[in-house]
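Just the one chain here, the form predicted on its own, laid out as structure tokens.
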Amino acid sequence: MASAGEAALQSPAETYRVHYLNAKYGIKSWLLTTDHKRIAWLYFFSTTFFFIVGGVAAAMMRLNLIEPQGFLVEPDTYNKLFTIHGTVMIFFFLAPAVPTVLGNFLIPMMIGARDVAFPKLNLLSWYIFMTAGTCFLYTIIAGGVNTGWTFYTPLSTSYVNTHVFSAAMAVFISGFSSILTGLNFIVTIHKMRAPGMTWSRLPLFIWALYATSFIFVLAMPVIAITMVLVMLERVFHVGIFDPALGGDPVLFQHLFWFFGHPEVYILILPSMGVMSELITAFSRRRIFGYGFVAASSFGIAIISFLVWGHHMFVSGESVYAGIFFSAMSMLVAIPSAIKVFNWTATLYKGSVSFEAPMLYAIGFIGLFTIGGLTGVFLATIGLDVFLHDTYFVVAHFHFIMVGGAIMGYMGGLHFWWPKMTGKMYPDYWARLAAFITFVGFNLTFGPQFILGFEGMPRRYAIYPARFQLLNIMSSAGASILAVGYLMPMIYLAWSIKYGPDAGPNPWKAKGLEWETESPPPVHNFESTPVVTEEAYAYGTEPARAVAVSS
């Protein structure tokens, strides 16, 4: 610790600086911390250990599917992987990861505050999706469950299945961290923007965010709401989608699907935000149609609530039910192909480099657009029919949770890495990982279409020996995806403690949060800044803001 002699010499950044270094090492400071930063390592490292377990139950069922008979586990245990796969990677990886990371550690900085509007909220919300987490580690380890994440009726209602309701209420719980998330954010970019910083100023990541945590605000209290039935019912057995008990198991879908297909965009939006960005910091260009990409954003969030039927073609809904649902998701697509119009034409004859996180933006660009042209086919009635339930839909959505999602995730963690540690990541490493990544996400999931064309159904723990091929590619993929994943994990872990300084801005980009030093100080900005210009104006002086007196 510096004297206070010392001290007094320091600046007020400096001051911020060594006492967040040196408190960071007190575990009671990190557990009632209410800094945006800390909360969001809080949730990296949260997030990043749910990413292991459902990588590790996916990597078992991809050994179990290399034999058509399986060899590995099970057909129940087998249930229960996809079960663990599933639930842990979309509600506690996927939805919470870029919002509650980068989103948490990035938003004040990038709108000029010191924090964002409820601290001990924010907190409380890291609080509730470890609850939540914990919970759901307790049913795995009490034996799982085998519903599938999507808890279908009446399945989840039997009795039969003995850990649906430890399950269910996990989900419930997650719902309200998510809650508190969106609202605290829609608050916070609100009332806490700095002097300048129009809406029209605003980086795009931050009007992503901001899309997203209105569906966080409007859809998880649904979902939260179905799992309440769903538990209502098993311990009272009222009727309610249980059709031996007079209720009705299509009635779970539309709850189920009306928070499932918003949940989509809450896990692809934000990571379309991180890609403006990085594709703007690294083709050192203006933003192609700022306000088209914007809108679009809001686009994409409202139409996401009018989709939800196209998941039950086969379901019974009536036919002029699936035509506008077939009409409303062709229509949803518009938004998301001005975003990928918009990028490409942003780096059209710009001063592209090919660092790591643009890398990854180029695998976002391509491996999302597959997965957005594969799901019209999938919202054109005949084809679904055919299409449902088969490997094509799993193809189809990890093209977008996972080639879209997480693709932007890791894009964004490299952009931004040196922003949270101060310390520069291994260049060659990092470049590697992405290509890795790509390779393996590609062999992983491209077979799958051409299964589920063929007709292998998903959700089998054995299947016709005429699809082992495909299935062994698949399999070996995974294993390729596997080291893409892992490697960032080591040389970011390394680059902590033995990486070179990176400096304030490393990229030389443009954003508030880019003109504060690296890690940021505890309130992220000596004195309040004034933003003067356009977000990305890149081609001006380096300078973006001017800072007053707090």
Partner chain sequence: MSSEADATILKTSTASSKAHALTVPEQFDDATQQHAAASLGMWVFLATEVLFFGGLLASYTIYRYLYYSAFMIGSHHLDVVWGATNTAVLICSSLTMAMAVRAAQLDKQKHIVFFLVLTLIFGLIFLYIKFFEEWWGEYKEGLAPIHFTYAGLHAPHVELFMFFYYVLTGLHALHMIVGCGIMITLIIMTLRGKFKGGRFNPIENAGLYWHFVDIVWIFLFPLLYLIGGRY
Given for the second form:
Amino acid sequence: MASAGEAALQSPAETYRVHYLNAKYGIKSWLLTTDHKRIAWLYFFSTTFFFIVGGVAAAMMRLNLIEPQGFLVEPDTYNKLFTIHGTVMIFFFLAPAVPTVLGNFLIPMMIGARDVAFPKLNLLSWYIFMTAGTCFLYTIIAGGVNTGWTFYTPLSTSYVNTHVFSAAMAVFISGFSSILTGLNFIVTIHKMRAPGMTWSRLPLFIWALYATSFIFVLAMPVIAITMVLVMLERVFHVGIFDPALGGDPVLFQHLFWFFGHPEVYILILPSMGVMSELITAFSRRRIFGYGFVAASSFGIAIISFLVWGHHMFVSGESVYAGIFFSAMSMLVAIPSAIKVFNWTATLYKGSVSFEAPMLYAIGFIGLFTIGGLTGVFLATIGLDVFLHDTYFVVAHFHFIMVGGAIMGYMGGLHFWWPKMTGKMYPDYWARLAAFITFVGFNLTFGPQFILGFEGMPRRYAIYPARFQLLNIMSSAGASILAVGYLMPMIYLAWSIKYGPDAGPNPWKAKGLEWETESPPPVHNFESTPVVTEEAYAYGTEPARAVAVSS
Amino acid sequence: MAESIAIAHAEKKRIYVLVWVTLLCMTALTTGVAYIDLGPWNTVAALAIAIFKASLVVLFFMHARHSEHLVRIVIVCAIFWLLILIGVSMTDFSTRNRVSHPTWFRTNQPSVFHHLEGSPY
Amino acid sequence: MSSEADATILKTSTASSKAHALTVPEQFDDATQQHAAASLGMWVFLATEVLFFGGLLASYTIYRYLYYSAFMIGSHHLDVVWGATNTAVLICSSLTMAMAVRAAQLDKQKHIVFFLVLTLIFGLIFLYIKFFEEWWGEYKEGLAPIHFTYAGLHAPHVELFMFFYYVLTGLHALHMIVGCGIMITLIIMTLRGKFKGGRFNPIENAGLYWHFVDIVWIFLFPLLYLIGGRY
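Having seen the form predicted on its own, I'd like the form predicted in complex with the partner chain now, please.
Below is the entire complex, every chain and molecule, led by the chain shown above.
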């Protein structure tokens, strides 16, 4: 079974093997599939499409900011651009990317199941997601929306005359897609594990996605109902959030950020899970402190629901509440730091190799650490009053979301690409892309920390001339970053047709997903696997294992 | 297998009817209590009765008393997160005026919420 | 964790349950696993529903705290008698729903249909009262936010209360309508013999949903109709 690649050399005729990609053909076999692996591909193409949409909006913004007075778009168009960028990236790329592409593909394989618990529901989630996406694309084509991805009231409910209704509808619908995905994952992880796959043997990617699903299920309904209220207020002009009509706009911010802050952890937690897989595989070591890394995912998920007020320090929120939220926000640093320290400790004395996925992982550690530490700055009330709504905040969350979440996603995609397609991509180009991404990213967002500290506010189409040099650096970095993202699209697509066969386990990694063939058979495994060892049992030679047990 | 589990869990009819009668009595009680002046305790009584009724429905009609631990954890999580949402939001609204308007100051100066007659500020 | 123990029990029971040969979807090993997954899935869904209503309940709580007098005035415009009646109707429907699930557990096909029809009838009575005796009446009084003509004390915040009243009860009624649709589907499925031989996950899950909707109303009744008492 392990020698599928060798067999290919011997006689091509015998190598024709039925797997999930060639078991059925035709557009119907994809659009009506209930196979989690094919649904992962549906999500892959749709989220990549939205990534390009959001990326184009970002590119136009960065182009506009090359000159202090802006040379590309009108200020109002600029407002629409950052709204499109934020909404698309958060709701239609980052939130679904790792869970629905890598998660859908890998959760059943990693726990030794034939599929997720509710395959039809899984497909339904994708259709709901596409409905939401279509709804937002309509918003863009119909003229856009300019409230920012946060839909703050009363701006969104009373003052702007752009397409808030359809945008809110898109967010509302996408919430249900995420809820159903989260529900499916929770049930799958609880009820579908193979014999012997105990909780303490679960790969940490599963733990991270479990924590993510937990947030999906508890946070998404709140944004859904909040969007309903926004739509109702917009249509019926009832003063639920508009102070002129008797409502309280800060209430909207409470409801929004009750969802919004956990949402940030929806974006980063899955990538943290990917990190644990990458670090162990490429340093050939067990994870340092398995229990702590697993528990910290949950710590982050739970604390994330108690920190939302740190987005509102300058909103008129009570100072007492502010103190509470500030303290809780700093607490999140503890589980996050546990993860970073444990990954670093895993590297220590490991036999580290630097294939492309590992380069992304190393990039993640550094960038996430910077993003996380600047988060502690922003959790400090006094400093936040100074830095609120400046480019410092923009840089901070892009270090988390781009430097953290997307780096993790790219790393994971490169790691599991041979498993998903059965083909290997050119390693040289992949390493180069990882390096270019890292350089481009730092050049884009590094200067924004300085810009923010010097007082440049976010969400403006124009700025004072003294900020121009740093803005040009940032825009230049963005173009390098774009190259870093375009390259994988080309060589990964190339690899599907021309890449060499990867074989079942090109990285010699541990985990059930590597024990089956690449691409996997329709039901993942020839027979239900039985798990007898811990996760990441690297370097456990039989002799040593005997010595330990005797 | 599924059948035997199910039969083991089927409640006696008598219990369902008893729960039903209790729920109806509690509905009458909560309506009746509303017509007695208990001050702020009216709200407390109404909520206490509602919680009691809901618990009966969850435990008996929804079989939570026979269900696995996991289901109980789900129930507790749902309630706990609802309380986080309501409770932590309230920490803002219930303390918003405390610092900017200390008591000695409030007598001269209208509160931010002065237009809200009947609010507890 | 106990779920590990459950998992082992599930595995050991696999062999014995194979003999029953109930057809289960391919991703499951056996009917026990399917039942456990379906049940857990429903409970998790209900947890999201709690938070879905939770956003509204949190807003309601905060505004009730800020505008207590206005909310009391608004509450006194609602009809307690119809509210209490509807509570009773829903409680009766919950009993019949529980009996329907019990009948399914005991594999008594005729009883399932009987109790599901009763549940459906109670649900429709609730919706009738809600639409024609309450909402329509309040609309005619000029209390509905789309046609708000009340001009007494605290009018803007009374309107806010009425908005919450309509949205909360409206969302609840929407759940009831969905529930009635589910009841009709289940009745047809039962008549076609889909739930014979101990396969009753859909009925059990519909029961959980129905009871949840009942619980929402159990809270909505005092929260909306009984603010500040009626003395």
